Amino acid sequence: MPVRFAAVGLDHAHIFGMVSGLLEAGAELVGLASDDPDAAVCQQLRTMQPDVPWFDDAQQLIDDPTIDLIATAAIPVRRGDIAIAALEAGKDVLTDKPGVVTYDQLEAIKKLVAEKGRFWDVVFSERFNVRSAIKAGELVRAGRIGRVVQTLGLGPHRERDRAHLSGGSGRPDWFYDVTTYGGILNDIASHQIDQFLWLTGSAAGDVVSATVANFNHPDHPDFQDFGDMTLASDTAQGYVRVDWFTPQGLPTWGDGRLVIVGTEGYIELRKYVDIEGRPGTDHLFVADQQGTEYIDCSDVELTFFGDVIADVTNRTNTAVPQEHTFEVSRLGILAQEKATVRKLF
């Protein structure tokens, strides 16, 4: 029998990739529900999945004993509550990032994961869905650049990206309210926190310093369009910069970059675009003691969603270790808490 899943909370366009990834891995989508059925993302997903039943009451799906997994890309502040309800009902959970926006939500989820024997996976797509990032991890594990001592992660995004607007006229109101989206460091920078811990082999970390700012949104005074932080673990350092300043002229939503510094060399990724060079995505460069190399990552296998399905079926934890997800989430909330706030308006 295929793994049966429902999508509950359809507010962010990341739900498209989550649903398609699970379907491609062999799961069966059996229901849709959301607090705001008029949201552009919700409307588009219902158009894309016209044969999947719609439920006005999401709790019907959460309580259905034949459903194994709940996937959510709700408004960030709602994701934690949806996950808690799903875990209480004995479901596994796959959530868009950030999975939580408060410590209370995180602690409740930790408790339920332990009590119910279920998992709570956050989709850190800038690693799980990026072939060059997977390849970089393989090279690090093979010792190509020695011991990793620092990562530099850059995550610029485009505010008015057409794919994320899903046919809507603009970003919804919740996107600009820090109490509903959780802040730029907890949101976007969760990807870079994930990669820092993963690439340095760190089980835990700390936020040394952090800043959030509103440099260019006078009409939305609570919005954060820039954030940076310095991370540390027992063995390594990390720097993160995220922002909403990707120009319309760039042919993709953001020029995501990652530099991994090791004791014997370094790796650099241009994940989504080489602005005046090679076409396509996943540009990986290595410099080590023997020289430099460009590596084609097009044949790297992406296994995350297949691993999630296997974890549901086999009661394993192969897609992403649960403690790692907890620590990434804790550090994201901590970064927001410790951040110096700069407001120009």
Given for the second form:
Protein chains: 2
Amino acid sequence: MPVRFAAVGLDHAHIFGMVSGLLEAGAELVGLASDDPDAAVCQQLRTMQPDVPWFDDAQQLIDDPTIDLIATAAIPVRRGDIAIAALEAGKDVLTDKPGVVTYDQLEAIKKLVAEKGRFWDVVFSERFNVRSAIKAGELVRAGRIGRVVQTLGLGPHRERDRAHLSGGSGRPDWFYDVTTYGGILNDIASHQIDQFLWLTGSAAGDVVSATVANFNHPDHPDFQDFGDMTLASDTAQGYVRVDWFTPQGLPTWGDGRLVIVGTEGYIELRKYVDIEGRPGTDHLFVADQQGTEYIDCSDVELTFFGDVIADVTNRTNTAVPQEHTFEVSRLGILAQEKATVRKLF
Amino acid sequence: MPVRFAAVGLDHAHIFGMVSGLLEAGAELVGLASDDPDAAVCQQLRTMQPDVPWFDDAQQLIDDPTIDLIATAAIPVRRGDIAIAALEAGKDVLTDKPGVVTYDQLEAIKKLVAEKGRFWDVVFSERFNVRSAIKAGELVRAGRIGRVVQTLGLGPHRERDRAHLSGGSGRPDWFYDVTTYGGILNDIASHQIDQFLWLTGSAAGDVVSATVANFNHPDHPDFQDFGDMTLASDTAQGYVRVDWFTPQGLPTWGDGRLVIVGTEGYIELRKYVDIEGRPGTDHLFVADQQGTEYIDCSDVELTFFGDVIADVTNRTNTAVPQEHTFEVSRLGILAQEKATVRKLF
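Right, the form predicted alone is done, so what does the form predicted together with a further copy of the same chain look like?
Below: every chain and molecule of the assembly, starting with the one above.
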């Protein structure tokens, strides 16, 4: 029997990748539900999946004993409650990042995961779905650059894409409201927090310093168009910068980079574009004591969604350790809480 | 009459570039002196300049009324005193960075600069002598990427070069002693502090957070092989990472980068090497609202040493504003003072 899942909370376009990843891994999508049926993402998913039934009441899906897994990419502030309801009903959960925006949500989820024996996986996407990031992990684990002393992650994002889903009218209102998206560090820096802990082999970390800023959005005074943070673990440092300043002239949504400094070398990833360089994505550069090397990572295998499905079936925790997901989520909220808030307006 | 200068304090190899820069700009080198005549750098400079007289007593040069300018690349902790003595004698000063390691030195220099009407220029080299950095300044000033919201500077350095001056035996003892080199942030991050203020158009800045660490030097417990800091000015943020982890396999001493994020685009510099990419140095990449562009900066004109000489002759301050030099120096000391110290041993 295939794993049966429902998609509940269809506000962010990340749901497309989550659904297609689960379908390709062999799961069956048995229902859709969302608070805002008029949202562009929701309508597009229904168009893409015309045979999957729509439910006006998400609770019907959550209560359905034949469903194993609830996937969600709701507005960030609502993801926690959807996960809590799903866990209470004995479902596994796969959520877009950020999975939570408050400590209360996180604590409730931790408690339910323990009580119900289900998992709560947050798709910190990059490390799971970006082939160069997976390759970097393999090289680091193999000792190629010695002991990792710092990760430096840059996550610039495009705010308005000419070809954006919304048809060019821009982002939805919740995108600009910190009470609904949860803050730039908890949202888009969660990728880099995840990679920091993972690549430095750290079970736990701390936020040394953080800043969020509105540098260029006078019409949305509470929007955070820039954020950065310094992280520390027992053995290493981390730095993250995220922003919404990708210009229209870049041929993709963001020039995501990761630099991993080790005691015996370093690795640089140009994840989505090699500006004025090689075509395609997933460019990995390494310098070690012997020389330099370019590695095209386009043939690296992606296993994340298959691992999630196997975890549902086998009651294992192979896709991503549960405690790691909790710690990344805690650090995202902590960064947001500790951040100095700068407004130029 | 050409500007006459003496080189006093010959411990760091940066003196070679300072001397050749001044000579090429038309100045005349009239004397050499240094506390440690046996230092490798000192001996090499004497060999390179066999016709320039050596003085056992540096004060003779400092007191010589026919000398206009004192250049120094002494051990960092001694540069301040050399500058103070030179200013007291009515000389202009050109010093390797860091120019000072304490606030007391800086205050004494500020006072003397005001009293004597002479200048104290610190060679924050990169912006003056790195063609891609000069080009980046031109593009920023021309508004190519809008208003700058962050500079991110990476300054990895090689600790032991196979072809190092020392003949392969490594760095001198003072290199590993924080009381003589002044700390990694004040030393090698001064480049990036300079570029932060300059490229964001900021007269002043602050250190938000800083860390220095010994990650991999158990034999030199007080050595700082890693440092980073977050900077802020009225309008922008800055981040700097410096380290001594450049591996032997990289074909140059360090993969220095600068990323300048603006409201309308960004610029990346690969200053000294384009790893597994284009040959040579000074690679500039820009993305703006229209597209992306690669700019080879190898033909950008260098004017710094000529400007210094003109400043000596004309009593002007064109090479670098004096207040800017003071502020960069203050921030370097402040970063070192505020830094959390991490030792893995």
